[in-house]
Every structure is written in structure tokens, then in C-alpha cells.
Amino acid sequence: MPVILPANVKFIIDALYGAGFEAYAVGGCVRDRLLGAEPKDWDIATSATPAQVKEIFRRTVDTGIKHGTVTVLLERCAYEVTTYRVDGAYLDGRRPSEVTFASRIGDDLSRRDFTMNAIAYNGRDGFVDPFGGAEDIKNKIIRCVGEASQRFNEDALRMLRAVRFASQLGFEIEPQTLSAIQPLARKLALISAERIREELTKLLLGARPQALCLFRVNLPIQYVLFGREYPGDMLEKAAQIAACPKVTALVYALFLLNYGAESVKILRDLRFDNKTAREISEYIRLLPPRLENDSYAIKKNLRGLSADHFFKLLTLKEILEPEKAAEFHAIRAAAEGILARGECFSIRQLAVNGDDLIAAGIADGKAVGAALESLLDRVLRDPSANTRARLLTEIPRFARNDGP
């Protein structure tokens, strides 16, 4: 089945050829499009040196020199181009000390992780595919070009690709490339938090998050997580996520729930950006809790958490307790009619503002924080009592010292 390429990918292709140099789109690009799937970038390796791809074509970038790579600009699209290379040692367990370029496709193919991405492709030729990776395609399968214990030496986070592409692609992992993981799962503390962070989160969204189960023997969760062991049924948390909604923060709440507080260190040390991370604790925190399905209740969550977290956190809450669905579906009605109404459940939405009282004689910064404080846990008992006429005829208790 011929691929189609997009028509900047093939200009490319066309103009190398064009210049006496060979060219192929590969990897996962070829991948995705034997699985049907739109590729989100399409890379090209070329026998071409860097240098001379850079006198073919008007706009690029060094992307990565050191390495081969020159992007290729063209209307406003950004097109990685790679000279065909052979990897040096890998004396860190990630990356090759030094490259050598080649000169047959075949070649750049045999250093790749796994043979579905060790497909090249152009209009010219067709399909080079040395190692069966679209036959592993067909049958879903994930296996390492050549020994699995020598891709997996050479770049540990190899290991936790071969987890994610199972939960994202719905594969299996053949059975040598996975018993050779377990032995070597320890080097992935080589691997940086941001690129274990990359991985987990695609795994966790993936179709298939049973995958992973394979943290329990093959991939040890500890290797993963900085030396913390799961504190629970990997199973059963498979399951939940399998019915979360595909949301960052929802399956992380989810999967980091049974480490409690602990959670709030893990997300550090996988340096997730503040926003997230706090989303995420939020969620934690409030999950154990039962919800009560009182209007004052659902209030306070709403100020806290705001509309839209507060509907995820019910969604969480029907994951983990199904038997309450009833519940927290009625709950989701009281909010929703809530919003409905305009009803207020922030100081922002008081009739009155702290202009109003320091007007009224109340000069100390704190003492009109506790005042509108006050204020609102009113109008969250008594909804009609948000009117400014109500609510100024309260301010001048808080003025006389009387205290919310």
C-alpha cells in the first residue's frame, strides 16, 4: 500500500534526488501512516551531508548539526532532514558519543529502536523495510531491531517507549524484547525526570493503560517513579484510568491517588509546571472526602476548585465509587442548576465590593477580607440575601468592631 506524503515532505524528497542524493521519509511518520494515522511530523533521512542539504535548500535551521540534522523551512512548516548516520558508543545509556554519517538507508535503519519505526519510504522506491517492521505492524507487535538488550543498554528510555507504544498503540510487546527489560529497568535512572514525565503521560493517555500491569514485573514501577514501590492493585488502577476521560491531570489524580501526600513530591521530582501540579494535588486532596449534596457544600467546592475542576473531580468521584453514581450525578444537577441561577459562590459575585466598605469606615486591609469572607458565607447559606441594599445594611456592624 503506498504512503501518500504531504507535498512539502515529497519537494523535499524530489529536490534531493533531483541534486544526486538519496531520500526517505521514516520512522514513526511511516508508522502512523500504516496505521492510518495522521503523523504530526514527518522527519526524512538523505544521504546528503548537512552541509550540502543546506546549499539545496534556500531556508533551514541547524537543528542539529552535531548529529546530522538540519531543519528545512518551507511555508511556515518545519521539516527535520537527517543524514543517514551509525551511532557511536553510548557511554551515558542515552545518547551515542559520537555519529559517523552513512551512506545506505539501510544502514541509518539497523540503529533504530524498533522495526515499526525502522521503515523508510519514498515514491521512488517504494518501501525499505529490513527487519519486518510492517509485518510486526500488522500483527501488532513491538520488537527491537537486532538484540533487545543491546538497544536497551545503549538508550534506556527505550524500556519505557516500549511500555508507552503498548498503552498508546494497543500492541504487545514480543516476548525476548520484553524479558529483556526487567534485567536492565535500574538504568533508567539515567534518563532525565522531563523524559520519564514525556513517556508516562503518553502511557497514562494511551488506549490500552493496561499496559501498565508490565510495571509490576517487567518495568518495576520504583524505576519510574524514583525508588517508590505502588502502594496498590496496578490492575485495579488500570482499570480506573482505562475510564478516565484522556486528561493530563485527571489520570495523574488518579494514578498518584493511593501515594496521598506523597504525591505532591512525585510530581515535583517529574517537574511538572505548578498549574498542573497543583490541579493535580487538588484533586487528591479532595477525593477521599465524602461529597455532600447540599447547596451551601457545593458552593464552597465551587470557589474552591472553580466550575470546570470541580465537574472532573465529580467525574473521578464516579470512577472510583460506580455504586454512587447516582449521587454524584445528582450532585452534578444541584451545581449545574447553580450555574444556571447565577447564584454566587466567590467574592467577586457579592453585590458589594471592598470599596463599599471602606467607605463605610472600614480601613484595615484584613478587616474587610474577613468582612467580605463573612459576607459571602451568607449569601452561600441565603442566595436572596445578594442584593446591595441587603448586604450594605450589614456593613456597619463590621464598622462598629462587631466582628463578621
The other form holds:
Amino acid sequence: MPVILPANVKFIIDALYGAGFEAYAVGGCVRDRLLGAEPKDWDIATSATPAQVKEIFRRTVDTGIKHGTVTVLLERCAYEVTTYRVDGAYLDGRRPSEVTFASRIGDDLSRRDFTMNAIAYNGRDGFVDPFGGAEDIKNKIIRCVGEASQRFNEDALRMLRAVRFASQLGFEIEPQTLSAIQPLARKLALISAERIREELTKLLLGARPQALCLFRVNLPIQYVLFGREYPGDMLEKAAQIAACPKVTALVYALFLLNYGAESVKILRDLRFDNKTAREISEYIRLLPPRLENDSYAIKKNLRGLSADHFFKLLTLKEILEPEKAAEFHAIRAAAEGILARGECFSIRQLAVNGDDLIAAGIADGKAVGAALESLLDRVLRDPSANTRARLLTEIPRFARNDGP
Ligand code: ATP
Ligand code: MG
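The structure above corresponds to the form predicted on its own; please give the structure of the form predicted together with adenosine-5'-triphosphate (ATP) next.
Now the complete complex, all chains and molecules, led by this one.
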């Protein structure tokens, strides 16, 4: 089965050959095409040096010249064009001490992590697949290129990549590759939090998060990532995550819920951005308490959480307590009704605003805020009270209390 290269990729490869060099599509894009999936991006490997690549194409960006990568821009798309390279010695378990450019595609493929990621393709030569990657893809197997222990020793992140690909692709990790993980898992401590988070996120969002259970087999990974064994039944957790919509904040809320208060530290350790960390913490905080099915409580939640987050919280509740599905369904329908009728649940939606209160003689900013809160509480209990006329009649009550 030939890989159909997009026109731009073919153009870049042809241009490189036209200038006397070699070039191939390589890595994840070839793997994804062999799986019948649409690649997110196309990477190209070439015998040309970065300087030579820059001479051939009009618009380029120096993405990682030191590592041989130049980004070629074509019709609003970006393509990473990387010079064939072999990695020098790995001194610290996470990055090569130096990279050396190579002259043959085979050398470049041998530095790649898994056989399925070590296939090159172009229209002239077809596949270059020295490690049997296409066969492994067919059999759904994740296998290191070369000796697994050595490859994981060089770069510990590869262990986590193996597990995340198992989740994303639903592949099995080949036994020797899998058994090399346990004794080396502690080396993950060398990897930056950002890279760990990226892989963990892909794992949790993958089609088969049951791959998490490989962490149980390979206990040290859990200790390195989270400081202790997973607090709870990993298999049950994986099933919950599998049933969850593929949304980062939701899958992390399910995963970290079991850590309770410790989850705050884990979110910080993983260097989440503040907004996402806050959203995840919010779900974790609100998952255990009961959700009341009355319109006052629902509106309080819609206000505190935003409608979007409230519905997501309900989704999580439905996953965690399937026996209460009917109750959550009723709460969801009630919330949808409140939104559809445009019922007020926030100060912004009140029929009066701060200026009305100031005009009525309430001078102090704090008192204005308190009065608006009180009016909102009244309207949450009785939506029909949210008219300008009715709320204006309430205001003098606050003005009288507005003493020094
Ligand atoms: P994705 O679809 O998630 O992008 P990918 O396989 O394209 O998966 P990338 O991180 O984009 O993953 O890397 C591109 C290619 O670079 C890989 O297919 C693999 O050949 C190689 N590669 C990436 N990370 C490593 C690594 N840590 N060690 C060895 N080779 C790697
Ligand atoms: Mg990629």
C-alpha cells in the first residue's frame, strides 16, 4: 500500500532531490498513514544540511538548527525538515550530548525509538523499513529499535512514550521492551515535568487508557511520577477514563481524584498552566459532595462554575456514580431549562445594576456589592422577581442599612 503524500510534502521532497539531495517523509506521519489515519503533521528527513535546506526554500524558520531542523513554510502549513542525524553519547538519560549529521537514511532511522516510528517513505524508493516497522504495525506491536534497555537508558522518556502509544494506538508492548521498563523506570525522574505531562496527557486521552495498568506491572513508574502507588483500583480507574469524553481537564480530574488533597501538589509538579490546574482542582473538590436537584442549588452551581464547567462536572458524576444516572439526568435537564428560559443566576443578569443602587444613595462600594448579592439571592429563589420595577422597590431597604 503506497503512502499518498500531500502535494506540499511531495513538493518539498522533489525540490530537495532537484538540488541533488535525498529526502523522505519519516516517523509518526508514515506510521499514521500505514494505520490509515490522517497524520497531524508531516516530518521530512533529508541528507541536506540546514544551511542547504534554507537555500532551497523561500520561507523557512530556524526551529532547531543545532539539531538539524529547519521549518519550511508552504501555503500556511509548516513542515519540519531535519537533516539525517545520529545521536552522540547520552550522558544524562534525557538528551544526547551532541548530534552528528549522517549521510544515510538508515543511520537516521536507527536513532528512532520504536520500529513503527522508524520507517521512511518517498515516491522514488517506496518504504525504507530496516527494522520491520510495517510488520509490527500490522501486528500492533510496540518494539524498541535495537536493545530496549540501552534505548531506555539513553532516553528515559521513551518508556513513557511506549505506554502512551499503547493507549493511543491500542498496541501491545513487545515483552522484551516491556520488561526493560521496570528496572529503569526510576530514570524518569530525570525527565522534565513538561515532557512527562505531555506524554501522560496523550496517554489519558488515548483510546485505551487501560494502558495505565502497565504502571501497576511496572510499579516504579508510579513512584517516580506521583511519589507513591496509585491510591485505588487502577483497572476501575482506567475504565472510568475510557468512558470519559476526551477532554484534558476531565480525564485528569478522574485520574487525580483518588489523590485527594495531594492532587494540588501533583498538578503543580506537572507544571500545569493556572487555568487548567484551577479547573481540574474545582472538579476534584466538587466531585465528592452531593449535587442537589433543586433549582436554587443548580443556579448557585451555574454561577460558581460557569455553565460549561457545571455540565462537565455532571458528566464526571455520571461516570463515577452510574447508579445515579437518572438523578443526574434530571439535574442536567433542569439546568438546561434554566439556561433556555434565560433565568437569572448571576449579578450580571439582574434587572438592576450598581448604578441604580448608587443613584438610590448607597455610597459605599462594599455595600453596593452586598446589596447586589442579596438581590441575586432573592431572584435565585423567585425568578419572577427579576424585573426592574420590583427590584427598585427593594433597594431602599439597603439604603437604610448603608450607615457608616
Ligand atoms: P505523535 O503522533 O504523537 O506526534 P510521533 O511519533 O510523531 O507521535 P513525535 O514526538 O512527533 O512523535 O516525534 C517524531 C518522531 O521522532 C518519532 O516518530 C520518532 O521517530 C522520533 N522520536 C521522537 N521522540 C523520540 C525519542 N525520545 N527517542 C527516539 N526517537 C524519538
Ligand atoms: Mg509527531
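Just so we're clear, the structure is a prediction, and the values are computed from it rather than from any experiment. What we label the rigid core is the largest C-alpha set whose atoms superpose within 1.5 Å from one form to the other. Numbering follows the first chain given and starts at 1.
Relative to the superposed rigid core, the position of the CA of Q222 differs between these two forms by 2 Å or more.
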